[in-house]
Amino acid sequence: MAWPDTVRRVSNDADALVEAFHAQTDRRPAGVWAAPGRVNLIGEHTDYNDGYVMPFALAQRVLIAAAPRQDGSWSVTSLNNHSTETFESADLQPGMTGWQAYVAGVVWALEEAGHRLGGADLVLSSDVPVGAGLSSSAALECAVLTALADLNDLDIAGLERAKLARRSENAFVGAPTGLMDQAASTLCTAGNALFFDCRTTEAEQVRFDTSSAGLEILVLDTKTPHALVDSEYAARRASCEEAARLLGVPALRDVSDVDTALQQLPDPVIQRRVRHVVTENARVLEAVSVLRAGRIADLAPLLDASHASMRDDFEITVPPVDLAVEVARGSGALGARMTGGGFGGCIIALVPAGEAERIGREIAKSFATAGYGPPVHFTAVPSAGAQRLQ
C-alpha cells in the first residue's frame, strides 16, 4: 500500500497518532490508549520461580488509536513497521508469527476467556526499544488489551488484564515469559517502583524518587540482539523447574537455606542456577526495605551483586553488557546491572544527578574501542501504567 506522508512523519504522540489514524481510515478514532515498557530495577529470572520482582514503568510507550468496525474483523496498522494486517476470529491460531501475533494473541486471549469482542481498526506507534529487554511486546499487548476493553465495555481488573496479556504471549505467541512484564505495564504508577509477589500477585507501590536523593537512573541499550523466545531462556527455566523437583519444593521461591539446598543438588550447573534465584529474591526484599526507608543510594551494592550473580551463576550476560556495566561503574555510577531476560539488551546504572549523559558517552567510547556498535542511552523516569489518553 502507499503510505500517506502524514503516516510517514508521525511521532509517538497522541495527537499525531489521531492524525495518522484519520489518514489511514478516513475517520476519527474513538480514543487513544497507551501502555509503557518497563525497566526491572531488580529481580531477574525470579518471576517464573514464584519469586519477587521490582520493575517500574518507562516514559517510553506503545500508543494505539482505535475505533470499532462493523465487519467483525480487526485491522491493525503499525507505523513503526509501515504495514497493515487484517485478521478474523477464524485466523486466530496459536503459533502465528510476525509483529501482528502480539495483537492477534490479545484478541484470542480475550475471546478464550469468554469476552465478546467486536471488530476494530487499530493504528499503533511505539518508542519502546525492541529487543532491548524493556518489554516492548508486553507494552504492545497491554495497550491493545486496554483499548479493546474500553471499546467493548469490558470490566476487567488491572491484574486480570496482566494475566490475559501474559496468556497471549505464552500460549499464542509461544514466549515462556512470567507475569512481571505485563503486570508492570498494567499496574505501575508514576514516581514508584512496583514490588510484585509473583506467587500471590500482591502488589505494592514503593516510592522511587531518585531526584530527591540527587540521583538518576541511566538506561543503556547495548544494541546487542537478544530474544526471549530462544533455547537459552527456555533452558534456564527448565533448570529451575528441575531443581525445584529435586529439592521437593513447589518453586525455588520456597528455598530458605541456599547452602543446604546446594548440598542436595549434584549438578554444579543447577547449583549455580539455584544460587542466583535464591539470592536474587533476597536482594529484591532488601531493595524494598531500602526504598521504603528512602535510602536510594543503598541500592547500589544490590545492583552490583545482582549483575555478578547473573554473570557468574545464571550465565545470561554477554561481553558488551559486562563491558557497559564495568565502564559505568568506573565512570562514576554508584551501582549497575544488566536488566531484562539476558543474552544482550540493556543495563541500568544508579548515577549522580546530571551524570547520566556523560557516563553514557564514556560507555559509547569504550564500545567503539572494543569494536562494538554504538549503544543508545536515556535517563529513565518512573511513569504511569496502561491508560486511556484521549
Second form
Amino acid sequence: MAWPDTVRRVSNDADALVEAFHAQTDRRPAGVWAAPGRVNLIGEHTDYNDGYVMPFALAQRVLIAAAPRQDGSWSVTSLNNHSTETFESADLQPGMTGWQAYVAGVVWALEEAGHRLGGADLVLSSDVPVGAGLSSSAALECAVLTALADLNDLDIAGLERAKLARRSENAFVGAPTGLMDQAASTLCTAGNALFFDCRTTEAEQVRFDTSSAGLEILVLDTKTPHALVDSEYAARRASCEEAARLLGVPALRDVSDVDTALQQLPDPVIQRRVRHVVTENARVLEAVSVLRAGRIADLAPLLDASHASMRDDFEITVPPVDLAVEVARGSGALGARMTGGGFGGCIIALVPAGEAERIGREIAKSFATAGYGPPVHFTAVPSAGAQRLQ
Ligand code: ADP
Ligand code: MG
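Structure of the form predicted together with adenosine-5'-diphosphate (previous: the form predicted on its own):
First the chain shown before, then all remaining chains and molecules of the complex.
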C-alpha cells in the first residue's frame, strides 16, 4: 500500500495547513483543530470483555483547518492522499466507501443524534501512521468531530464526543471497534495515560512521566501486513463470549478467580483465552497502581507478562512481532509487548532515556537478517487529546 508512507511526509504544522486551506478554498479557515492517534500501554482484547485499558495519546495527530460553507454541503481534502471529496446530506448513507466515509460518518452521527449542522470546507493533514494500529481512523473522526462541534456551536461533553465518533466508525464506516480509540483521542491529556473502564466508561488520568524516571517509550511498527486480523478477531471475540456464557457471568471482566474459572471450562483453547483476558485485566489494574506510585520502571514485568500472555494464551502474535519484542529486550529494553489487536502492527518497549533510537536500529537489523521488510520506529510522548489550536 503506497500511502501509509506518504502520510509520514506530510507536515504536521498548523501554519502550513492554514496556507494549504487558503490555496484550496481562496479564504482563511475559521480555525484549526487537532486530534491524536494513540498507543495502548496495556490491556489488550480486554475492551469487548467489559474490562480495562490504558492508552495514551501520541504527538502524531490529524490536523484540520475548517470554515463554514453556505451551500449546506461538505468538501474535504486530505493532503495525505491528495484527494478532495464533496458530499451533501442526501449522500449520508451508512456503508459509504472510501476514506471520506470517516468524515461523512461523523456528520451522519452528529445529525442522527439530533444536532443541526451547516456545511463546511475541511482540509486535513496527518502524521499518524495509517493501518499500524495507532488509530489514524479515530484521530481522523475525533478531529472532524471537534472541528464541526466548534463550527456549529455544539455543546457536547468529551465522553459523548468519543461515543459519537465510535458510532460513526461502527455504524457508518462499518468497522466493529470498541470505544478505546475514540476515548483516548478525545479524553487524553499531556503527560498522562488514560485508565479507562470499558464497562462503566469511567476515565482517570494517570501520571505517566517517563522522563522523570530516566525512561522513554519506543514504538516500533513492524509493518507486517495483518491479513488474518478480521477473522481471528471475530474468533477471539466469539471464544470470550462463549466462555462467559459457560461460566455464567455477563462478561469475562466478572471472573474473579482465574483458577476456579479454568476448572469449570473443559476446552484447553478456551481455557487459554480466558486466562489471557483475566490476567490482562489484572495487569492493567497493577499498572495503574504502579503509575500512581510513580514506579514507572515496575511497568516492565507487566509489559513482558502481557506479551507472553498474548503469544502463548491468546495466540495473536506473529513471528516478526515476537522477534521485535525479543530483540528490544536483548538490546536493553526493560520490558516490551505487542500493542494493538495483533497479527502484526506495533510493539512498545520501555527503554532507558536516549536509547530508543539505538534499540530501534537493532530491531531493524534483526529484521533485515530474518528477511523481513524494514520496520519504522519513534519515541512516543504522552500528548494532549482533541483540541482547538487556532
Ligand atoms: P488505523 O486506525 O489502525 O490506522 P484503520 O484501517 O482503522 O487503521 O483506518 C485507516 C483508514 O482511515 C485509512 O485507510 C483511511 O481510509 C482513513 N484515514 C486515516 N487517516 C487519513 C488521512 N490523513 N487522510 C485520509 N484518510 C485517512
Ligand atoms: Mg482504526
